[in-house]
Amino acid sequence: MKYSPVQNYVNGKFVAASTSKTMEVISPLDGNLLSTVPMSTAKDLDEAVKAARAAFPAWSKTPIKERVQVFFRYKYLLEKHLKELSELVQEENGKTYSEAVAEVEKSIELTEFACSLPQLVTGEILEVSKGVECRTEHVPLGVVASIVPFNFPAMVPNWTIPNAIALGNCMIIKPSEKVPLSTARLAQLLKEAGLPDGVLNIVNGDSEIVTAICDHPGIEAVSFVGSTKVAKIVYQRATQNYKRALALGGAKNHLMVLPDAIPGMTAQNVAASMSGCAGQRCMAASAMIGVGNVDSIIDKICEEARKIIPGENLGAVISKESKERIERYIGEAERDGAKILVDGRNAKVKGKENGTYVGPTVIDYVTPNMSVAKEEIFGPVISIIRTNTVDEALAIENANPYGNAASVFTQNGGMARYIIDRASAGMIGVNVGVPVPREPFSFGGWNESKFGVGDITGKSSIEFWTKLKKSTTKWNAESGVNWMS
């Protein structure tokens, strides 16, 4: 075992869980044992909430200009330790080193945005009548929780930690039991940056801790990122317990390719979108809709896909179970009559035979009723559906229950606008394979890709992590009274 057993992080210290039950943390790169992670109990969560509640009065009363100084220092530490953090992300998640670097760099950008929050939450003041002022201010909620997935061990925690904490909340974070090492390292860096003890706490575990978070009366708000199935459960359970909840689920992102698209650029974007992070991201291209004759572009997509080599510029999928599930989807599509143009099944990497790799896979002549066209595969697989018209393509995109992202590849500005206006997705790209907004623009989808109001990052997140206090003051009795005062 390469690393010490993972522990919970409570009140500024790593502490043992109250249970001896653990799970192994296995590297998808080579199948080696990295560590073990405790399956904590509701008792462990309660200890973390107590620490957070004790820290909240002092932290929430600290002026925001002082709170964000922690994140200025944290940003510097992320930059200083970029190589170390990237190697850790790669090791426990299985993505390529360059992808891990990009993830840490995005974490830095997210932290940079949090440093700007004093300029964004200044509130408003207006003299509404002679001598009478109304004022608004953003007030922290209290103790909040963030439940994060395996696919971005550093970035997704930083979707929530900098903004929620800079805005005055104290936080419980529950990492994926598959990738707990990166989150623990982030906690160490935050302590080094000067974050007071108890403001951030980590409770490791499985679904028992997720349920306990949703039920705990001391937690005011819950954010979640994961599958749609679990997102629905978390949202329903948390809101039934009168908490704020924002739950991000899965996706089935459609790239619409028109005949006038630039072949080389389109092929590179489609292949990169399909295979980046081994397809294990909610913004990955999962379905391509070819409108009219796009055979030459499909040929180039296959050329680009064949340049993507497992173990070189393509990382591993998270587990043996994921590899088996992805390959079942490919086999089912083939049996249903689809044509496998590039087949990534049975991929092996020399010297890493126990790693869990799936090669890039391009499937043509997929029909909308096939499982590969409807369900989230979460692997480096793209299904090509052919249509005759843009409206047929939009009908397929709109019929999909998810609504995270959609893109169109075309050189026709009017057609691009037509699709932007009609695609049922929260994030739209034009000649962009992964249309993730940069800060300060927020991240969030529609439909069954998101449950709750607002987005998890950017300016929109301010409304989720705070409540608005309104005050009206009057000091000059001599001004008299009217209907406004």
Contents of the next structure:
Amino acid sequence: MKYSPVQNYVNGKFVAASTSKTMEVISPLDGNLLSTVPMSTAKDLDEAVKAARAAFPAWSKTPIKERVQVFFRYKYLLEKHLKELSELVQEENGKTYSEAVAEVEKSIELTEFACSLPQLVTGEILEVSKGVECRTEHVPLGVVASIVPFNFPAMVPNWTIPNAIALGNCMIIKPSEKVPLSTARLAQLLKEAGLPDGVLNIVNGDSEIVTAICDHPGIEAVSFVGSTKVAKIVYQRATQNYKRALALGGAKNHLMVLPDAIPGMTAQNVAASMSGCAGQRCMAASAMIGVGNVDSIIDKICEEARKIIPGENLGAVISKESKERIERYIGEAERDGAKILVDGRNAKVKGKENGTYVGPTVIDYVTPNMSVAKEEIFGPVISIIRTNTVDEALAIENANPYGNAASVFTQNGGMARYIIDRASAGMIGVNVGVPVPREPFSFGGWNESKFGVGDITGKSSIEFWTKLKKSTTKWNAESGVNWMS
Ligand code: NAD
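Could I have the structure of this protein in the form predicted in complex with nicotinamide-adenine-dinucleotide, to go alongside the form predicted alone above?
Next comes the full complex, this chain leading.
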């Protein structure tokens, strides 16, 4: 085992969980055992919540301009440890090194945004009638929780940690049991950056801890990022317990290619979108709708896909189960009559026979009722559906239950606007394969890709992590008391 067993992080210290039940942390790159992670209990969560609640009065009363100094130093530490962190992300998640670097760089950008929060939360003040002022302030909620998935071990924790904490909250984070190592390292860097003990706590585990988070009376708000199935469970349970909740779910992103799209650029973007991070991005293109005759673009997409080599410029998928699931989807599509143009099944990487790789896969002549057209595959697979008109393409996109992202490739500005107006997704791209908004714009989908109000990053997150205090004040200058005399 390469690393010592993962522990929880409570009140600034790594501590053992109250259970001997653990899970193995396996590197998807080669199947090697990296560490073990404890399946903590509600008792462990309770300890963490106590530490967070004890830290809250001092942290929330620290002026925000002082609080963000921690994140200026944290940003510097992320930069200083970029290589080491990227290697850790790559090792536990299986993505390529350059993808891991991009993820840590995005974490830096998220931290930069948190450093700008004092400029954004100044509140409002107005004399509403003679001598009477109304004023608003953003007040932190208390102890908040963040439950995160496996696919971005550093970036998704940084969607929530910097903003929630800079805004004055204390946090419990529950990493994915598949990739718990990066979060532990982030906590060490935050401590080095000067974050007081107890402000950030990590409780490792599986669904039992997630349930305990939703039920714990000491937690005010729960953010979740993961699959739609679990997002629904978390949103329902947390709100039933009267907590504020924001739960981001899965995705099935549609990318519409019109006949006037620039072939080379479109093909590169489609191939990169469907295969980046081995297709394990909630923003990955999963279904491509070819409108009219786009045969030459599809040929180029296949050419691009064939340049993507597992173990070289394509990482591994997270587990054996994931690999089997993805390959099952490809097999089903084939049986249902779709045509596999590039087949990524049975990919092997020399010297890494226990790694879990799936090669890039392009499936043509998919019909909207096939499972590869409807369900989230979360692998490097693109399913091509052909239509005659843009409205047919939009009808297919609109009918899918998710709503994270949609993109269009065209040179016609009017047509692009038509699609932006009608696509049913929170994040839309025009000639962009992965339309992730960059800070200060916020990240969040629609429909079954997100439950709750507002977005998880950017300016929108301020509303989620704070509550508004409205004060009305009247100073009776005429009351006769004159302290100045
Ligand atoms: P997941 O839903 O399986 O797990 C997410 C978290 O929930 C983990 O911490 C896990 O321990 C916990 N969990 C798992 N099953 C649970 C249960 N039954 N009850 C309570 N908690 C449970 O997701 P994943 O496989 O880690 O991540 C991949 C999914 O996340 C994909 O569906 C992807 O689209 C989605 N995702 C969405 C976004 C977004 O912004 N919308 C971003 C990243 C990932």
